[in-house]
Amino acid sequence: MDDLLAGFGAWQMWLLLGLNDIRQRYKRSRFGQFWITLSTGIFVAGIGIVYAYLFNHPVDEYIPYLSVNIVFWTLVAGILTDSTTVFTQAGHYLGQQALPKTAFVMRVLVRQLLVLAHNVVIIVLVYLAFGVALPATAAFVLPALVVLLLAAFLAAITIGLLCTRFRDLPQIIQSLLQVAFFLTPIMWRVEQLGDKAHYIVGYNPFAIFLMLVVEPLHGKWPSWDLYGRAFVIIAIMALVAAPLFARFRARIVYWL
C-alpha cells in the first residue's frame, strides 16, 4: 500500500516519463507521433475492405465497426505487451535509488493512453467519411475505460513481476495475444457465432473488457451482466496481484 500511494503521488514523474517515451520513439521523424495514427489507419483501411467482402457486410458499416474495435484493442494489447518490460526498462532508475515500483506501471498506462489519443483521430475521420452519427450511448465509454484501466493496472503489475523473474514469459505472452486477437470479436461480430458465442465470448476476459468499451460506440447500452463479469475478473486479479507484489516487490532490483 505504501508503494501504491507513493507511486500515485509521483504523478509528475510517470507523466513525464510516459510523454518522453512517445517523443523518443518518433524522434527525428518527419511525421513524428502521427505515425501512430497513420499506421493504424492504413491497417483499418486495408483489412476493413477485405473483411467487409469476406463477411459479406456493407463497407460503410463494417469499417466504422472495425475502426473502433482495432483502436481499443491496440490499447489493451499495447498495455499487456509493454507490461512485460515495465521493470526491466526502468532498471537504470531502480538500480540507482529507491523508487515506487507502481510509478513505472503508471508510466505504461500513460504511454498507451497517448497512443489511444492519437488513434481516436481514426474513429473521428471514419465516422465523418461514412456519415456515422455518434450514438447517445457514447458517453458510457468513459466509465468503461476507467474499469478497463483498473484491470490493466493489476495485470501490468502481475505480468511485470513474472516477466522480470522469468525472461521467457514475454514471448509466451506475445503468442497468447496473437491467439486472443482471433478469439475476440474485433474483426467479427458476436452474432456470427450464433449459440456458440457464449462459450467463446462469455468466458473470454479480452472480449469482456473490449466489449465493455466499444459497445457504447456501436450504439448499445452497457450491460450490467458485462460489468458484473468485469468486476469479478478484477477481484480475482487483485487477489493475485496484491500478495504477489507485496511478497516480491523488494526482489525486483535483484532480478534486473
The other form holds:
Amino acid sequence: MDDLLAGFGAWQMWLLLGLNDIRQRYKRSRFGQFWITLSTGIFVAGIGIVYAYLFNHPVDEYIPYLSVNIVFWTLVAGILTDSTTVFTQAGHYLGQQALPKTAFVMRVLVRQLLVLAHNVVIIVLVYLAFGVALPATAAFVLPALVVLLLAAFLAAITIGLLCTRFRDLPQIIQSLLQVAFFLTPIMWRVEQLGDKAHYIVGYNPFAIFLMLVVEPLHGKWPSWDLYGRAFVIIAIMALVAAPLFARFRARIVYWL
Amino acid sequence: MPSIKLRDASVAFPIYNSRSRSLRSSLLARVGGTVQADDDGAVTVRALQNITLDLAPGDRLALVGHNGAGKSTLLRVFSGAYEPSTGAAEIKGRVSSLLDMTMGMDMELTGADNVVLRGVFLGMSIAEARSRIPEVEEFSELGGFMHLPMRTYSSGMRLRLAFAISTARVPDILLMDEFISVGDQTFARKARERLEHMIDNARIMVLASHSAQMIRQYCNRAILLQGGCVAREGAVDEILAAYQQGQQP
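Could I have the structure of this protein in the form predicted in complex with the partner chain, to go alongside the form predicted on its own above?
Below: every chain and molecule of the assembly, starting with the one above.
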C-alpha cells in the first residue's frame, strides 16, 4: 500500500520515463513517433479490405468498425505485452535505489496511452474519409477507459511480478494474446456468432473490456450488464494482485 | 534525524537457473558469498549474513573486505534497493548513492534531457531539475555538447555530466563505492573539492574502498566484511591492520 502511494507520488518520474520511452524509440527516424500511427493504419487498411470482402460487408461500414476495435485492442495488447517486462526492464534502476515498484507500472500505462493518442488519429481520419459522424454516445468512452486502465494496472502488477520470477511466462502470454485476438470481437461482430456468442464473449475478459470502450464509439449506450461484469473481474483481479504484491514486492529485486 | 538500523539482516539470492550440478565448482570459488543448496536443489547465494549495525549522524563508515565480501550488497541494503530477505533494515533520511552515477541516463537523449531525468531519480521535481541545467553545464564544462545526444560524448564527458548532476544536492546519507575520480587533472581537482564538500555536509557517509589512504582521510569507523559476515568492527586503523594481515597469510 505504501508502495502504491509512493508510486503515484512519483508521478513526475513515470511521466518522464513513459514520455522518454516513446521519444527514444523513434528519435532517429524521419517520421518519428508517427510510425505508430502509420503502422497501425497500414494494418487497419490491409485487414479491413480483405475481411470486408471475406465477410461480405460493405467497406465503408466495416473499416470504421474495425479501426476503432484495432486501435483499442492495440492499447490492451500493448499494456499486457509491456507488463511482462515492466520490472525486468527496470532492473537497472531497482537494483540501485529504493524506488516504488508501482511507478514502473504507471510508466507502462503512460507509454501505451501515448501510443493510443497517436492511434486515435486513425479513427479520426477513417471517420472523415467515410463520412461517419461521431455518435452521441461517444463521450462514454472516457469513463470506460478509466475502468479499463484500472483493470490494466492490476493486471500489469500481477503479470509483471510473475514474469520476473518465471521467465517462460512472457512467451506464454504472447501466444495467449494472439489467441485472444481471434476470440475477441475485433474483426468480427458479436451478432455473427449467433446463440453461442454468450460463451465466447460473455466470459471473455478481453471481450468485456474491449466492448466497454469501443461500443460507445459504435453508437451503443453503455450497458449495466457489461459494467457489472467488468467490475466483477476487477474485484477478482484486485483480490489476486493485492496479496501477491504485498507478499512478493520486496523479492522482485532478488529475482532480477 | 537520518539513521540506518540493521537488525540481523541477511541477503540471500535464489539462483533459479543453476541447479546444484554446478555447486561443487562454486564451492571451490575463493571469492563471493556462501553458496548453498536448498532441499529442493535450488541454489542460493548468501551475500550477507546476520548483519546488525547502527549508523547515526556524524558517522563516516568504511567498508573493508576483499572482492565478493559483500561490500556492494551492503551498500545496496543501505540505499534501500535490497530489502533484507530475513531480518530488518530501517533507513531514515534521503539517500544518495554514487554507486552508479550514470543510472537512468539515456544515450539517445541530449545532455540537458539527461540532467532532468537523472535529477528526477535523485528526488527533484522536473522543474527543479530543469533549473539546474545551467549550473551543471558550467560545472561539467560541456558547453555546446549539452544539447547533443549523449551517445556523441566521450566516456569522460559522460562521467563529467553524471558527476555534476549526481552531486548537485547534498543528501542526508551518502553512499560511495570507491572514491570517485573523474576527468583530467584540473577537472579531477574540482570534482574532488565538490565531493569533499558533499562528504562534509552529509549527515552519514559510507565508503567502500580498498584504498587505506582514502579510508584514513575520510572515515571515523570501519567494518571488515568476510564472506558476507561482519568479521570485525572498530576504529579505522585497527580494521585496516586486520584487513592487511588477512591479505598476507
